[in-house]
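Only one chain is given next, in structure tokens, and it is the form predicted on its own.
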Amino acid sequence: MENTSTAESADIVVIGAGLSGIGAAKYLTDDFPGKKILLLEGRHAVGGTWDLFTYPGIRSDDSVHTYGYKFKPWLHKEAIADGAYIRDYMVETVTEFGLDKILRLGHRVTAADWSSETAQWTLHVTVSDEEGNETRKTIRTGFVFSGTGYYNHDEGYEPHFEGREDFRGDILHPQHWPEDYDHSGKRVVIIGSGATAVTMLPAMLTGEGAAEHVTMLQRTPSYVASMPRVDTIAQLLMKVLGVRLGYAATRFKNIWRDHFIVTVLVRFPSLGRRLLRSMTAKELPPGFDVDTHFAPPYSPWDQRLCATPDGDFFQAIREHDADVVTDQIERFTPDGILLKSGRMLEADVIVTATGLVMQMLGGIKPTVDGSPVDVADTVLYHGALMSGVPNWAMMLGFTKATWTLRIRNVTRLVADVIREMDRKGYDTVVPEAPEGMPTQSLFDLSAGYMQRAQAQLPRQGAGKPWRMHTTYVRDNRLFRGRLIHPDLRFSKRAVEAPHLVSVEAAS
């Protein structure tokens, strides 16, 4: 690796060219056409999750009419769409809106240091080409927007399995799926019961390279619900109203439909359990043990529901090419998996769809005037600005609605903050949580990957402006009106120690 170093400067740097980062870059370039904005991506392609994951069947788990951007209609017929279509949509967005001019691929931010003396972040960046050659550079910027997502792109979560080294077949994690892997004619066991497992099971039984049989082995069941792959109402609305208006109407419909479903399931969990069990039972063969395999011990929306487009997951079970086993693993053996019940699952391939490793800020460990920032010690202002950390925003989405619906509100907050600084000559803004303010967990799901990461996550307060909600409809209300609050402390760079000025005092 070459160890040469170059420097660059910008007014705003967006880190990450996935859905969040691309959306943020589009909005911020619209808000500030006169500022220099850079979009940095550590990989050599845009797309984030949709460029990283290549396992069989990779697709959206939400309607792309709401998962996509408000400013760019989703034109494919499929509402539950293949990953390649989503990646193409993002590439089109970058080109269509001129974001390729500010995009820097192969730019991985490894560290970030704030200096109060200069009122700037110094980003330490490793720049790589597609041959693996690396150089280092620094980028100095007045404001950082982190669109890096919430999990570690370099490693997935894999628990310890006794006897793993004894298994004679292949053990694969979906996050690191080998290119062109051939599973045709093989017996496959997928460990896990989340969205990835529900997606992979029918996909591995489709087409010329179909597996012989696929078993989903779960310790705890999940709620699985069938959804139409094609939104016929969306197609009708865009035909009658035109693409722009029809797309807007579809987003409105989906937002309120999803909010209604979540609200009913959360407020009336017993009713939700009965409804979901009834829907599931209708999809499965007569006599299937629904209560063992599809009746989770938790209430609906304590974890996300798994979607199966046109019921393809259930169809695979009905056609006897797949089955579901609810049990615990005793150990791996040379020929498969021995369960605690004594049953043996023979396998040629074991897929460990056992979850993600959560990671904030893409693994960047910021420092402020030489002091390390522990993200877990921060409280989020509007779910975006970290207490005690100057001039830095992060994008977090929803757990009970489409993640990306939050992009515009977060970028509007950032734009309002930067405009306030520009108007009054400030160069630093630091959110300061009121002393003694009670805090609570940021996310409200019981999913294993979130519970494992609780000690690493920022927290939130109990009320505005230190609170975020997990559904778009409720959270959107928190962004009405003026977003600049006295808990945001603005200051001007000076030779002496900066004098903090509250908004009320400055107004």
Ligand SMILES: Cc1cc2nc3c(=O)[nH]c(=O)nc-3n(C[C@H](O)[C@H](O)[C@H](O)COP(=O)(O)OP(=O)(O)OC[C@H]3O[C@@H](n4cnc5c(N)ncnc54)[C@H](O)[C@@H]3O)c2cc1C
The other form holds:
Amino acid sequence: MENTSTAESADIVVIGAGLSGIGAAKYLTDDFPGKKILLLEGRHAVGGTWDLFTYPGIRSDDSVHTYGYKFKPWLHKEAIADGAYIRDYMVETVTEFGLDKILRLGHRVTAADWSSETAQWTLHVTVSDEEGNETRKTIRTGFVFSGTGYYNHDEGYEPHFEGREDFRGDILHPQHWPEDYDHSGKRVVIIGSGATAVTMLPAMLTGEGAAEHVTMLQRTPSYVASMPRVDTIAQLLMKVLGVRLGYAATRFKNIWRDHFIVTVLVRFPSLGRRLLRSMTAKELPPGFDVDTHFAPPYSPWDQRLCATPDGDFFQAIREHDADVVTDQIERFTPDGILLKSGRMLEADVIVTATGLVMQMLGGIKPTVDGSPVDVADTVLYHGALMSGVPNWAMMLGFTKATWTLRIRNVTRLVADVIREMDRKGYDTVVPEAPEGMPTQSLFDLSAGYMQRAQAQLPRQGAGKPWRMHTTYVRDNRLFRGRLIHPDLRFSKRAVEAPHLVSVEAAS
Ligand SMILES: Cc1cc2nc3c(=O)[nH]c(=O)nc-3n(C[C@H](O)[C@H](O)[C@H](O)COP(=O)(O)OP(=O)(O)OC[C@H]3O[C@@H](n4cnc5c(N)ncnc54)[C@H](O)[C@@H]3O)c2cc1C
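Since the structure above is the form predicted on its own, I would like to see how the form predicted in complex with this ligand looks, so please show that one next.
Shown next: the complete complex, the earlier chain at its head.
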């Protein structure tokens, strides 16, 4: 993988080599074999989320048959898959489809400036090697696709806890898990009730190096639902129909199964609550206080549902030294956590599974002809192109379906836009939202990180082409037919720009 300090140019630059960027790079290189495309990744590894997070038990929350790419069958038996398997799958995708030739690791984009005069983005890139040596370079490009995810990779969300510095044990955040951390025989308190806490609790209690006791301390309960770790129908379909057809059939089945479940739970919240409560109660020992610990005050899918493969979370409560405490933190003490109820939780390790810090565009603050772009002031065309921002697409996935399912539609939009420009000799496209168009927030989840991030997020309109749905089945309908609409303003620059595909001297 090349890692030079010379400046470069490219027709299209994809930023981020996580699920989004790798998927986008594959589709765009297929769509435009004659164009120069670069895939820039700030870290020294591909995989994004799946390379960054290494806490015990890290795994998908969804079936990987739909979380994986349509073009690359998922071959492991497990449908709820370990993070390392997902990362390996992405590394394989990069080599299998020749994306290593366009990948630049250690290339962090720090700024992006658009010039209408040249109809180009100038990306300011910090290039680092694994020893931490840094150089700077610029990359000029006609089109940017940002696959930078939705959260800050450098810091997790850490609320203030009174007395934090008094605690004598270790305080760990899942986003910065120390390599080979030994929690064996320790008393662990995990603060949080999201997917991470639900994943870690059983993982820290099983296998070699098991903790002595794990408590999940939550302020508000979540819905937790058991899901088979292995999808036996998928196994059968792949055996009978062959890998490709069986994988396609499994994706079809899972897309509709998930859509059906989400629709029923959202349309009939009381029924959903009752169903989830009764499924949970069956998994727990008799007399367990299900209503205190597993009956959230919100409706199912107001926040993401937490999956527990083969009910491992409930099994840990039934059979191992695990418990759930629903209370509030008064303060940390030298020996653990004092709760508002007066109860004391003794601990050797406290895990703050308190969430993510949302961040748009990987922290890049673009400028257009010298004016800074505030992403929160933009409205997204098809949930991807920012109003008023030329030649830039961002990838945002679904909240009520797997993230990956959106990548093909977004890259198809980009491909249609670029083809339209090529065909008609344009070099600039700017989405312009109709004057006075009512807007609404992009996501309808009430999760803490979503609420904290509302002020940073772009918005959406009420109807096509300014609408984005949070499930694949509904959003997919908006991508049918022609995606070029009069709200996309195409133009040609007045002056000829230097040719893009060239290698320049270092700047
Ligand atoms: C623990 C965990 C489990 C999850 N499980 C699921 C699940 O089961 N199903 C689901 O649908 N979603 C899940 N998600 C959401 C998940 O983040 C997305 O599914 C998906 O991984 C997002 O991929 P991405 O490529 O858009 O972003 P990321 O995975 O965040 O990758 C972004 C990449 O861009 C790079 N980057 C960022 N900024 C820059 C920059 N300025 N310059 C260069 N490179 C940059 C980053 O280094 C990173 O490699 C999970 C999230 C977490 C944290």
